[in-house]
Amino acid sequence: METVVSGIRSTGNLHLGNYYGAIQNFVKMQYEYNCYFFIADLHSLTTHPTPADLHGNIKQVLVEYLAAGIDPEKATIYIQSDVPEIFELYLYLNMNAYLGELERSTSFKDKVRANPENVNAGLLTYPVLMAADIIIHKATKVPVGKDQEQHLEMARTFGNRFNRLYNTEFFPEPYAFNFSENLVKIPGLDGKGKMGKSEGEGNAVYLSDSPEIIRKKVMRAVTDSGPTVENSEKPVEIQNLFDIIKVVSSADTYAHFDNLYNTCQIRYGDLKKQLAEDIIIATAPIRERINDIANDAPYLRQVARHGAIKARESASKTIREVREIIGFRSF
């Protein structure tokens, strides 16, 4: 059975984009692949979270992974920092990662421009840690978006470089993978692009948002003054709302508002009210499970402990063999 690895940074709540774009696929994958889903708390250290924020965010993501349908009996769900073998492989890979290639990383250059006062070594070697996350389990499939494809290419580079340096075929090549052909992309409410935690508070609807918060966020979504010509093309901010409706509402609802738009009769207030209620209905089961799981501390401890044990079984086997290949041997 092929191995799949994927992670989500421990930066707090999951949103509709995470759920419809990735986690629903994770839920399907866990029945057909050997899946490792981790909470990337080490990666989040590049932004210097406080201890309270770090712990709270890890818990929130773990709770929401479980509430969204990840089954710890079917897949291995674990916290990245609970697997110290990742740190060790990260060190070994760093010894053969070169400054020039790390500085050319698109994400590193973007981070430097956005935060020139926080250009730390963790940001520079972020692709190396991501490579360690993947190849520690000798994964061949990695569900990633377009923005992560360069990191995945670098993971192949580091794995292949290790193989060449030590004249082995130990690490397989990992490739991008989507379980379904048509990956759902949820746009943000601000009319600018995809839904995301880093795009601003008003951009995303979180799975844990209360109905009141969802209504407020959706009613503040960006719109224009309305169409003046029948059957005109929708501007981006309006198309974004229709794209979300297509996911969370019925086909009849989408057709109803699409017809109103095409005949210049649409009232955006009505559209937003309907969209908010449909989001509330679509997320209600997850929201209820979030509340139940968040209050079950013994279950969360059990899941985290069980996941760490399973992940370390795989990771420790890899590290033992890597140490032997490199030449670290007991006397």
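In this text, the rigid core denotes the largest set of C-alpha atoms whose superposition between the two forms falls within 1.5 Å. All figures in this text were calculated on a predicted structure; none of them were measured in a lab. Positions refer to the first chain, counted from 1. What changes on going to the form predicted in complex with ligand TRP:
- A movement of the C-alpha atom of residue 51 reaching 2 angstroms or beyond is seen between the two forms when the two forms are aligned on their rigid core.
- The Cα position of residue 255 differs by less than 2 Å between the two forms after fitting on the rigid core.
- The two forms, fitted on the rigid core, differ between the two forms by less than 2 Å at the CA of residue 160.
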The other form holds:
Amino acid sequence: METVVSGIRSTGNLHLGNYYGAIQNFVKMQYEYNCYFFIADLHSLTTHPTPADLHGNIKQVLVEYLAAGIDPEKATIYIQSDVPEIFELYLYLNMNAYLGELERSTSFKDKVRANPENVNAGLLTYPVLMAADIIIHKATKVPVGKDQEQHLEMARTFGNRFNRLYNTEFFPEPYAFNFSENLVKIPGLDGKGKMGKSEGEGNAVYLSDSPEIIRKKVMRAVTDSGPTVENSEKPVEIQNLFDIIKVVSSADTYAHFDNLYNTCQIRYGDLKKQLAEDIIIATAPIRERINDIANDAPYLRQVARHGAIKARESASKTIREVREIIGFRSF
Ligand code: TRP
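Could the form predicted in complex with ligand TRP be shown next, to go alongside the form predicted alone?
All chains and molecules follow, beginning with the one already shown.
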């Protein structure tokens, strides 16, 4: 069975876009592949070296992934910092990662631009740590978005370089992977691009939002004054709302509002009310589980321990062999 690895940044609070765009995929994949899903808490230190509540953020992500359907009996779900073998592989890979190639990484350049006062070595070697995350389990498939394509190419480069330097075929090549052909993209509520954390208050609906907050956010979504010509094309902010309806509401609801739009009878207040209620219904089971799991400390402890044990089993096997290949042998 092929191995899948994906890292989830430990910034907490998943939104609808994360859920429909990525997590539903993870949930399907866990039944088909040998999956390792981890919370990338080490990576978060590259930009936030002293986070105010690292533990709370990690817990939030863990809780929400479990609530959204990741099954710790099927997939291995763990916290990156619980697996020190990753640190060790990161160090070995760093010895053969070159300044020039690391400086050319677009994510590095973006982060330098955004935060010129904190250009640290960890930020520069972020792609090396990510490569270590992936190849420590000899994964071949990595479910990530387009923005991670360059990091994956670097992971292949570092793995192949190791193979070449030590004259081995130890590490396989990892590639970006989507379980579904058409990934669902959920737009934000601000009338612009996709739903995202950094797009400003009110743009994203979080899985942990209460029904009242969901109603408030949806009612404030950007709309226009309505169509005046029958069957006209929807402007982007209206299309966005219809895109969300397509995912969370029934086909009848979609057809109903589409028809009202096309006949210039639409009232956006009604559409938003319906949309808010449908989001509330679609997310209700997850919201309940978030609350239950967050209050179940023994369960969380058990999941984290079990995940760390399983991840370390795989990682320590790799490290044992890597040490052997490099030439660190016991006397
Ligand atoms: N860089 C990824 C992101 O920003 C997170 C990540 C870290 C990751 N390590 C990984 C993703 C390993 C896949 C595999 O989303």
